[in-house]
Every structure is written in structure tokens, then in C-alpha cells.
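Starting off, we have a lone chain in the form predicted alone, written out as C-alpha cells.
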Amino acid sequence: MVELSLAEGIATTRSIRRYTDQAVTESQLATMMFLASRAPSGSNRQPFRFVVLRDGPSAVKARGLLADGASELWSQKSARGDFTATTKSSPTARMIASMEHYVDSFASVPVIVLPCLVRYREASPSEGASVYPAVQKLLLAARSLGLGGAMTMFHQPREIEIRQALNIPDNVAIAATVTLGHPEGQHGPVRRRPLSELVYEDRWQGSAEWAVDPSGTRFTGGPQG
């Protein structure tokens, strides 16, 4: 385990999209799954499940399909011009380069996890509340072990084929696609907008005078990991 306070772990768990070739051990996987499984869920039904994809025959097939989905979604974003870099050294340019590397190497990332939801009633807009807390705990658990991860929805373009390859039942929803591995680089403080832009009191856009960022906080005005 990495010696981190809970607050430090939360403040420095960023999306990691570049990984070394170092393997994620089964002990590390077990620890991450245990911590992720401590997440809350509606009525404590614990409907979340994790399909871990490493190097088995079904996993290899699903990885290829996920890589195709990643390429398709990223191509669509690029074609729409969702991200525009003003200079080659800008944060957006670095993010684009990171995403391109991520997509190109997606099939070979160390571990892919499909967090799923076993539905016990009709699909509803609120059902994510019973699986996404577990996804965040999974990413925090990875951080505590010196690993890193990123959550995507890259399964969506090939979901039918992925479900068939992994024998996922009809009543189970794939909620996300998460990659995990040893970071090629390091974690660091996550940049977000100032609290004054994010926290209101008493009414919509009501000023919360007490919502002050810690000294030294660095900010961003746009999408970040």
C-alpha cells in the first residue's frame, strides 16, 4: 500500500491512461476488488459485479472489441472537433496525445474491468447510484496501491458482441469500462474549477463565502482527467 491519507488519495486520484508493462498481481486485484465491494448501494442489494479481463480466451476477444469501440468513439470526437489545442504544449494538446496513445494501445493495457449492474427492477435513470460508487472506490483502491486507472464508456459501440463474448445475461447492464495498471508517470493534484464556481448556498448560484479552496490549489477552466 502507498502511504496516503484519505484526503490526499481523493485529491490526487486522476485518470491514468498510460501504463508500464509491469503486471498487476492477483494480490493487488484481490485488494482492489475487496475495497471496491465496500461501496454503498440502494437498499444494500449490492447489485454490482466486476468482470475482470486479463489474458483468457474470452478476455482477449473482448479486449479486441473494446479496442474497436475505443477507436470508433475517439474518431467521432475528433471528427466533431470536441477538443481544440491552441498550442502543442497546451493542457488540451497533452490530453489529446494521451488519449490517442490510450486508444491505440487499448487492447494491451494490463487489466480491463467491466463494472456491471444486476438489474432487480426495470431500468431507471437512478440505477447508476448502485454501481458508480463502487467504480470510484475501485479507482481509489488502485491509487492506494500505487496503480492508476481510468473509466470510459468504450464498450458501448460493441456492447452486443462483448456481451456475447463474455456470456453476460440480458438482465445485467455494463456500466463502464475501466482500465488499470502501473502508471507511466505519476499521480498528482487533480485540477478542477474553483469552489466558488461549484458550490452554492441557500439558492442556485447563491454565494457560499466559506467555500474556499486550500492554499496553493491550482485550477482549470476545462475538461481534465
Ligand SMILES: Cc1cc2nc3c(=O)[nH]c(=O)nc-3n(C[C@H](O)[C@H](O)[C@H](O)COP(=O)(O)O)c2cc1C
Given for the second form:
Amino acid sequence: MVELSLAEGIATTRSIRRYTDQAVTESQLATMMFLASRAPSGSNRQPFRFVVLRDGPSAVKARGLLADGASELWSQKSARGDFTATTKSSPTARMIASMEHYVDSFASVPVIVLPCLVRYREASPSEGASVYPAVQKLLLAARSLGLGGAMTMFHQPREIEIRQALNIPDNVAIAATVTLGHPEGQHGPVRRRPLSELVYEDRWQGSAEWAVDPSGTRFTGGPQG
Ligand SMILES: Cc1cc2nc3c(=O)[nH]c(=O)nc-3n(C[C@H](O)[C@H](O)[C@H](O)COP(=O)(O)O)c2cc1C
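How about the form predicted together with the named molecule, since we already have the form predicted alone?
Complete assembly follows, chain above in first position.
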């Protein structure tokens, strides 16, 4: 376990896309699944399920399909020019390099988890609210063990084939594709916009004078830079 406060864990759990070769143990997996499954859900129905992909025959097939999907999504983003680095050492340039490595090595990341949602009624815009808290708890749980992860949507381009490979029934939605492993880099403070841009009081865009970032907070406005 990593000794850090809950607040520190929340403030420093960033997406980790580079992993060492060190294996994630079953004991670590069990702890992460336990902590992720402590997530809230509507009426505590617990519709979340986690399909863990390691090296079983179906997992290997699904990993190949996920890697294809990752590559396709990243190529589309690159072709659209979604990310443009102004300098070689800019945060965006580092992010692009990290993404390229991530996509190229996707099939062999230590562990992939597909958080899924068992639907009990028609699909609705709010149904994700009963599965994404579990995804965030999974990432925080990984952090608590000294591991790291990233949430992606890399299943989407090959979803039909992935569902077939893993025997996922029609009433189950794949909510995300999460990779987990021992970080090659470091966790550290995540960057967001200043609170003054994110928090309103009393009305839309009403200024909340008290919503001040802790001193030393560094910011980012998004992907360009
Ligand atoms: C809905 C959603 C979809 C995401 N999809 C992807 C993805 O397809 N690929 C990826 O590498 N990261 C993905 N991410 C991770 C974000 O890029 C990341 O959280 C964001 O850039 C902030 O970086 P940080 O987590 O390091 O603070 C996704 C995150 C969310 C919440």
C-alpha cells in the first residue's frame, strides 16, 4: 500500500499509460476489484461488472481487437489534428509520444479491465452514473497499491467482435477499457483549469470568490499547447 492521504491520492492520480514488465498479482487484482466495487450506484443496484483480461485465450483475442481499436482511434485523432504540439518539449508533445507508445504496446499492457453495466431498463443518458464512479474508484485503488491506469474508449471500434470474443450478452454495455500496471513514470498533481473557470455560484457563470486553487497549483486548458 502507498501511504498518502485520500485528498493527495485524488489530486495526484493521473492517467498512466506506460508500464513496466512487472506483473500485477492476483492479490493486487483482488484488492482493486474490492475497492472498485465499493462504488455507489442508483438504489445500490450494483449493475457494474468487471471483465479482467490477462492471458487466457479469450483475453488474448480481445486484447488484439482492443489494440486494433486503439490504433484506429488514435489515427483518426491524429488525422483530424486534434493534438498539435507547439514545441517538441511541450506537454502536448509529451502526451503525443506517450499516446503513441501506449497504442503501439496496447495488446501487451499488464492488465486490461472492461467495466461493464448490466442494463435493467432501456438505455438512458444517465446510466453511466452507475458505472463510472466504479471506474474512478478502480483507478484510485490502483494508485493506493502503487499501480497506475488509464480509462479509454478503445473498445468502441471493435465492440461487436469483442463482445463475441468474450461472450458479453446484449443487455450488457461495455462502459470503458481500463489498462492497469506498474507505472514506468510517476503519478503527480493532475492539471485542470482554474477553479474560477469551473465553479459558479448562485447562477450560471456567477463568480464564486471563495473557489480558489491551493497555492502552487498548475493549470491546463486542454489538449492544445
Ligand atoms: C470519458 C473519457 C474517455 C477517455 N478516453 C480516453 C481514450 O480513449 N484514450 C486515452 O488514452 N485516454 C482516455 N481518457 C483519459 C483522458 O485523456 C485523461 O483523463 C485526461 O486527459 C486528463 O489526464 P489525467 O487523467 O492524466 O489527469 C478518457 C477519459 C475519460 C473520462
